[in-house]
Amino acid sequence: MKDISSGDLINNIPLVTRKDYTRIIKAGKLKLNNKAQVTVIAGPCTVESKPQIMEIAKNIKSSGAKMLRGGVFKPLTFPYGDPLGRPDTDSSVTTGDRWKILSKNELFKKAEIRLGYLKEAGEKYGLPVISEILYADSVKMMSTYVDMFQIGYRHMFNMDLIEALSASKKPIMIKRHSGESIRSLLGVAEHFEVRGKHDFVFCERGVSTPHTHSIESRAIVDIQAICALNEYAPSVMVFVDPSHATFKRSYVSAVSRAAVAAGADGLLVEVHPEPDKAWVDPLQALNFKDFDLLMKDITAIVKISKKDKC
């Protein structure tokens, strides 16, 4: 991978790397462009039911979270399962029988129900909502329910999404792919900039490397990326997703604290009332008690760090 050069700053990424630029990010009624504080977005990997998302919204709000996250369209690693995240509870069903591809129309109808739950929970507890988008032709439908779009790491270079979301009035969170460089992430952001879309934030999700402490490790959180992005694109908020990066509940709080101390502007944290029973990714979500403790830690770190560590 190439390093960022002086030529890149002039010819390839001149807009996203502007130094004296004020970026306006507004999700619902929440202004996100205040880099003097840490914005925590929390919620389940998957919206499972109305009672579930209501309970989560209530608890994360009381702990100090500013936004509610909830997945509906799930880019699952393997095709054998519900594309909306519901687990297969019938062990007698064979793999072939489980592979039932829904039509786009069927998928959108099912997703819209859960997006409705997400929006209702956000409105009840005063939390703007964010959800991942997979399909460019779902922008209009999802815009009715979400206050911010998340581009997952698998879709960082999806040009259909870039084109569709550039025309949207909703802000965007761009996750860096685990195999892509900071230079590539800035290049994606520049694609939005030249199309007139300036209200986006970055999210560091970790990088893939064979040199880990465990063969099961999904990724290593690149703390240095926080410093690099703050240096090269100071107007863009930098979030960190410690949940999907570590894939391990016992690591989430420690990595979150490290990210905030290093200068991250926000966190994207998975929270579930019963983490072990979560439909998707049950290994990483925090319960309400642990999330509340994390929020207290973050408040303390912000007070002593002043967010200027890098």
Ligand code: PEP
Given for the second form:
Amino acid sequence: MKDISSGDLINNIPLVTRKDYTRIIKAGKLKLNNKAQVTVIAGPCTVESKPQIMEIAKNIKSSGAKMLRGGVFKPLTFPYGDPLGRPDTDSSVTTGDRWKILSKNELFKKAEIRLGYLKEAGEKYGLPVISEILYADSVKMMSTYVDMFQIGYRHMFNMDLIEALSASKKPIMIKRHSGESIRSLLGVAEHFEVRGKHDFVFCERGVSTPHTHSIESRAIVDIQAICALNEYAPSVMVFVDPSHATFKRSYVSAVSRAAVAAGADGLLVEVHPEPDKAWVDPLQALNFKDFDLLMKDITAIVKISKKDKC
Ligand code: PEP
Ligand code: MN
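What I would like now is the form predicted in complex with the ligand, since the data block earlier showed the form predicted on its own; can you produce it?
Full assembly next; the chain just shown is listed first.
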């Protein structure tokens, strides 16, 4: 395994590792800043309905979140699910027949309705919104609705997305793939840099390990990645996604607190009014009460931690 060498810093990742460089990240009216307080982005895995996203926006706002997340295009592991995340309740239909493959046009039209709900909720509660992009040809359509694009961990190296998003004026969150190194993540960021795209943030969402302490959990949050990214790329904000990394509700708050204490600039947390009933990822979302408690803890930790020093 290769790691970051002094040659890399000069030849492969000179732009993303610049010191004394100020990166301006503007999501809607919000200016994100790694010297400011920890930025918490919260919301459901999937935008399920207008009332659902409205209720979530209202609650996370009152707990102190700064942005609203909500998936619309769901990168499902297996093809036998609705590409927008709706659960299948008709057990009489055999798996192969369950979901008809939608044309891109049909899919985008359906997605647009949910993106509209997300935007409306964000506007009503003063929360810029972020959503995952799966298709490079949806940048234009999604730009009407979102304030920031999320590149899911599966798509870290997707050159179509890198090209298309480099031309966009909206900022980007790049999630690190669970099997990829910090060196590779910095390489992806450098692809953006050379295309003139500088307004991106990183998101650590756990690394693959032979064991994760629990049958339900999925990855291990690499706390050292926060330190390494702060060291190598001090101008880039580092978010941590404790929800998709742990995949386990009872681990989310503790891992969030640890991430903030270690110098994370922000968190991406899944929140749902009835977590067990979430269409997607029901094991990991926090309810409003637990999210509120977490936000209080985060505020207390920020007060005592030197968040820019690992
Ligand atoms: C998500 O944030 O909704 C998501 C699917 O994330 P990841 O790419 O980390 O799985
Ligand atoms: Mn999810």
